[in-house]
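Take a look at this single chain in structure tokens; it is the form predicted on its own.
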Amino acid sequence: MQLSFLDAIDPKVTAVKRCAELRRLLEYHNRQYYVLDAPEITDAEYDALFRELQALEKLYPELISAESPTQRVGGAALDRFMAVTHRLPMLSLENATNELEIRDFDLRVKKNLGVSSEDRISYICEPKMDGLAVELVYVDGVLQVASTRGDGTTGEDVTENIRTVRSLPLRLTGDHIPHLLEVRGEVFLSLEAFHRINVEKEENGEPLFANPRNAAAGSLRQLDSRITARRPLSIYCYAPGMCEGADFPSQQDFFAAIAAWGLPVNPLVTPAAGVEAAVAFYADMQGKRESLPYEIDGTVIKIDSFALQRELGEKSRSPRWAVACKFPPRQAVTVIEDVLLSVGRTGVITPVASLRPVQISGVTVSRATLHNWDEIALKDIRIGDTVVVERAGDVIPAVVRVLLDKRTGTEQSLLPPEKCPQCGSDVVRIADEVALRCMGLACPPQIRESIIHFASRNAMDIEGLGEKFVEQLHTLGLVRSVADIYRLTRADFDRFDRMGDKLASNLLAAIENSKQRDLWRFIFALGIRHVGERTAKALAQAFGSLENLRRATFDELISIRDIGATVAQSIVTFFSNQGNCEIIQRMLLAGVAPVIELKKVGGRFTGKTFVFTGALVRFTRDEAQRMVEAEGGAAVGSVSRKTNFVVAGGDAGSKLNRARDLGVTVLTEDEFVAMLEQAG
């Protein structure tokens, strides 16, 4: 970048260019990256310019914008979306079902336009992407608004999500950019991305997306579009709206200038020159559809040709020169043989059917998943039950329903376990869960996930301990719970690959220091279910040792600010387990000492509470609440009316104007600083 005379004396000058010059940038690797499948740079890279241009947008908030790469990150909830009425009505597509439907919809479009059943009319063909159609609207090559297809001629307004759709350009590139552009997209989830988020809900005791359309739906219309942006959605454009500045003679001219412009069209896109091209198209389609990484539940052909499309019209809900060619439904009748139970790495018990196996779209299946026990009880699913399986591409199998006519009589009844399969503890079902969890430490599958966050910053603090010898300690049989950490030696050390005498030492002397931890922070390290650092900290400071921690009943627990039922009950349930108690007794007797930090008596901030909210630049959010805390006082995450101070760093958002509805004093971060100096 040339730096001018006037860049010199004038700082902001430079800042404006550079960050004109990383928007550039950044949108460019998100398209080499999203759209083309072809990074030019590291991530480390492209976080390193991310990274700039935030703290420039920090520098000077003034020159934040709406199309900046950091804004997909998501804003403040909504409360309700709002309505937003399209300017042509999103039709919905006509639908055939094989190859002979296809020909038919040939005939019945040469038939409308006066032509000969012999000519060959040009078509598009598209895969039928299996997600969320929405309308994107530019002006002057900024995006603007975003809203769903809806009932074809009102949506609503999901543009604060759509921001977060990496693939999608927040202004458009290139040459001769209508002023105005309407764009009609589908917005999906990748097989894999689908996968992880159900995962994550199952762990968590969630509900989980009965499919990749669902889940893609789902989180496009989530208010809270921070939600939105820690799901990877993307988006293929297809269609025109509106368009004023420029003029496309067919559907392949408009994917030619959008996709120079910027916005991603699917790669499958393929021109078909009379019917029999299509229906070959439909027929390759299927033949890939195991393999691609995304769903689709068939093909879309449509006329190339704008003026023709325009001169074949619409009905009232579809269009006379498209057609929409579905796929059949991959499906198969088998027996459930048996059920298994799968113990995952938060504890959470998931039923198994074993299945006589069976060919799905060329796959062979003798397994599907049943879920939850809430699922079992819906669709009354039995050992022996002749079942009908369906398979989404990569994604786990699942049983659809019984076939109730196929019934004996010698089914048998699914009962949820009482015992976990892996190591014997009680089983628990927690309030507003549909989930069965394994409440043990010394639970197999638990074990490495539960070692690493012991070992954690935020928790006990031992500095080396990582996942890659936490895998090396668990495959090596070192440990087999928490309690083992302490009982490591520089012996055990030397068995491990590539471990120096300065390294042991430093994690031996790391797992020692970490026995006079703070008694939230052990708390918070035993991962009771629901317990994270703030109630932790509660906790230590209303109990104040382990022991009476360990004897307090449910009613004592919910007399606790901010404890609910729900954690109560969790807590309760930890501590009755003797396999748990056993491992903190071995923990205990191995030297580990958790130690009250008590509140500064008669502090400035005494029975004072405090919220903060925004980017702060003095220090880190944690480090704020800590000197809230050693002055008496209590930092909390939301506001209400006994809300007395709300401290409003940048980017404050919907806490500071709910502080200012009800009247809290609004703190900047200098004032907060003043009052911190004050009580010392």
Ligand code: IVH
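None of the values given here were measured: they were computed from a predicted structure. Positions refer to the first chain, counted from 1. In this text, rigid core is short for the largest set of C-alphas that superpose within 1.5 Å between two forms. What changes on going to the form predicted in complex with the ligand:
R517 shows a C-alpha shift of 2 Å or greater between these two forms [criterion: core-superposed Cα displacement of 2 Å].
Comparing the forms between these two forms on their rigid core, the Cα displacement of E623 reaches 2 Å or more. Comparing the forms between these two forms, the C-alpha position of K302 differs by less than 2 angstroms, with the core used for superposition.
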Contents of the next structure:
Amino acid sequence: MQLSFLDAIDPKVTAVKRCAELRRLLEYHNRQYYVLDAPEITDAEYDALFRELQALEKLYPELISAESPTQRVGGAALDRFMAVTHRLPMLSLENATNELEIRDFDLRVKKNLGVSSEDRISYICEPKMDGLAVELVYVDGVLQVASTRGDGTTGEDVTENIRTVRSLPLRLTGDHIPHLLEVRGEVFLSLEAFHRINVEKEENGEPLFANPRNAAAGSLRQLDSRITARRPLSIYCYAPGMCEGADFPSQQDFFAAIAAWGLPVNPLVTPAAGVEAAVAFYADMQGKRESLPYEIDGTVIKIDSFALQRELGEKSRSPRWAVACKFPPRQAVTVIEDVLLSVGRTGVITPVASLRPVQISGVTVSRATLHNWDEIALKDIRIGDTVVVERAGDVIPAVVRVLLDKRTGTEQSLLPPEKCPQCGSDVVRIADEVALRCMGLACPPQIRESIIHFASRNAMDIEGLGEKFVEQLHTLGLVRSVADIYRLTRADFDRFDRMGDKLASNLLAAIENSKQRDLWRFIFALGIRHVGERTAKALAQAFGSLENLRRATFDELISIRDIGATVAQSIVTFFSNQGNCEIIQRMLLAGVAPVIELKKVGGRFTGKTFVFTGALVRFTRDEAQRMVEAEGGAAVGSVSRKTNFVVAGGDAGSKLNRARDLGVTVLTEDEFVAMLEQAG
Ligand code: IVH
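Structure of the form predicted in complex with the ligand, please, following the form predicted on its own?
Now the full complex is given, and it begins with the chain already shown.
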């Protein structure tokens, strides 16, 4: 940026210009990152620009404007949402549930247009996002209002929350920006974000979201936009509302224009020359459904030409020029035969429905979580009830509702237990939590679960020490706490019939190897309440050693980014427990020595993400992850458009397919090693 001599004299003028420049830069890099998946600067560089803008705005608060990227992070909580009346009603769509009904739609269209049934209509096919519809109003390119669909006529003003959606520009960029642009789109959460939110909720003893749609709705309808800001909502735009100063001849032109202005459009949108291509798209998407990083519940077919759309017009609630082609529901009706109580690692007692087995889109479901007793009471769930069960993505099936008209009067109500079903200890309900917890320190399933957690892949990654084996070791009294894992000897395994020499020595080697895991893994493996993987990583980075963490005070802990009072208190409580410290001490004496690998700043892979999939032969997944991290990159679990490389071993499945669909670079193990060698 060029400053004139006079500008340089007046710091305020300089600040005004720099603010404008910073906002432009931040929005540009936001779009490169969130919409185009082509980041040009590192996160640290982005943060530095962001902080510079924050500092300037703090110095000159009068420069803060609603479209500043600093205003995305959420402001003061509201009492309620204001009503917003849509200038044009937000319609819904008629449904088709199979290929036959799609062809019927096409015939209806042709009849209404008065063209021959042999003609081919140009359609646009889109995934039907399973989220919630919103309307965005841009005036002279600046986002003014965002509202939910509501009843189609009037929705709620969720502007503050929509501002937190990172992929959405607060100001449009490019040429010929119309005076008024209303755009409709679907707000949704990726499956990954949904899982993460639920893991956090579980750790906090809060009720879980049943599916990503509910989670997105719950996040968007937060009165406190700071909570929304922590939920990585996404959006794809798919329809115009009222526009002044722009004219789009077709849906394709509309998509091209809004994409050029910076609005996110689903890259899977496909033109179809005729109904058969639209049917093929529906079949294709059904195949891809399980490997997409978000939920779709069907496809939408629209006539491409807006002139033809106008000619066909609307019925009372839905247009004649579009149809929603729904996939078969992932729901089924079955009977609750029993309710079992499962005791988790943290003592939480979860009611689980044992179901009469039922098929849901190819999978036999015989268990469903009932979450907690509040849910049971709310849904009035009883043993013997006929219920609707839902399976969403790869989420544990859940009971959606009871079919009350199927009641016979013989159903049995459920009462929360007063004693732990496993150890008989008292059960308590901690204030603000919906969960019931067994308070018994020696509760066998809790200990067992904590050992399984310790050895699990995301924690200490001890291969071979799975659920079944831990259960046996625990029952035989060979492993009573995690520290006992490091006392196991070859002789202990003689008690297992099918334990050959090779298996035993592999297991002992895996245990030995685990002694030098990353510090964050060890912290996570300890199973401290509220300390998930992310928190464990933050703690490892902040304290650098287990000893420092053990001695950390409450105040030191809460001064760390992302660590609040609940987490800090839980860590202090954990380390003030004599028994816990003894177990840790025993592990350290046995040679457990967690390591901390400092990330190489400016390493070859800085800002790059990798996904490893399939059977790897040259290194374990864990080793690969460490190699990537040592070069400043990140290894993640699922493939998204943001993934830079997928390293595929033998028999790679859905992740490899997804990488190919999304055009992510796929490497063999050898190619990855070659890249590493170049890096070194
Ligand atoms: S177009 C008049 N396109 O489905 C046309 N809707 O059943 C209005 N939806 O309320 C909608 N993905 O919430 C359209 N690509 C897509 C969509 C989509 C999801 C939702 C939307 C709408 C509902 C209609």
